[in-house]
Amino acid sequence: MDQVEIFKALSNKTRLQILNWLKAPAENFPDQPNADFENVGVCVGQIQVKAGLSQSTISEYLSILQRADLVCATRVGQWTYYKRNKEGLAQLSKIINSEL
């Protein structure tokens, strides 16, 4: 994990709005009907339109939040899912505690 790449994923606000977002995702995205949100996450549809953004401007935010092991996406179909990457957030927590 590439310090320098998670903290300029961390340093735009919609990317760190979509990763709040995404920390609580049935209190921030209406219902889905082919995908829950704790095993497969939230369509890219849902983040863009939450957002308020073009859909290829969220697709590059999400894949720099991806990169950084932040996100994980599903592919269900022909739609990406993205959740919380538990893991990846468990390392930047040891990152900031242990090397910061």
Contents of the next structure:
Protein chains: 2
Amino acid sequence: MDQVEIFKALSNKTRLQILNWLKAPAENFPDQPNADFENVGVCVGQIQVKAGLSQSTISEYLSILQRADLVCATRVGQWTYYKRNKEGLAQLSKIINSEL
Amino acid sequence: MDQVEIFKALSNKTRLQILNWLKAPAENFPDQPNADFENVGVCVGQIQVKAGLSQSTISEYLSILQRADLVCATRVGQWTYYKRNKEGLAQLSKIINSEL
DNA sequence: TTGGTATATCGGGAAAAGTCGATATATATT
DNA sequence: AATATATATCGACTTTTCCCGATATACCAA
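With the form predicted on its own already on screen, would you show the form predicted in complex with a further copy of the same chain?
Below is the entire complex, every chain and molecule, led by the chain shown above.
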């Protein structure tokens, strides 16, 4: 993964906030029905409402985070759930500590 | 310091490269005369030549990195020397590990 | 198969970033 | 004071990002 793309993905207040929310999904998304935060994460609609931006914007933002390996997606029926990508985040930490 | 500004500063191939070069100034800037890499760092001109972009662009890039607390500047005579800002980089590492 | 809901993609207008050459400023030398 | 060098700032143009509404696609239920 291109390092620049990772940092671009993080260069936006809302996207940073989403990643932060996904650290504690149960607290940040108490309204999600049938929540399976561990396995799949949080669905797009819940994130969209909390972020207060349009559906298309949040969908786009999530795919930017996904392309940067910062979150991963699971489709279940008509919902797409997103959660943190621990490997990608560990990789990022490694970059910071060893290359910068 | 605004987190978004830090990540924006890192969202550029040349700026990432500069930070990486400054990890090992003696190896990356062997031509700098009267080098005092430990105390002051590397001067703008050396970085500019190595990066291959215009003087104004590199000056601007260094100030973006400085505003993000990723490097610090020392003026000595007509030269400005830049080196890594260890505190800022440690702060960044902390953000990644605790908030994302 | 028709309709409803969730998400993704497309097209676009406004704002920001990338990058340059020209110019200004600060310092050093003569 | 005049000139030379290093760096910073300015103005402009191009490319990218932000964010939206509209539309398409995928899936579900009746």
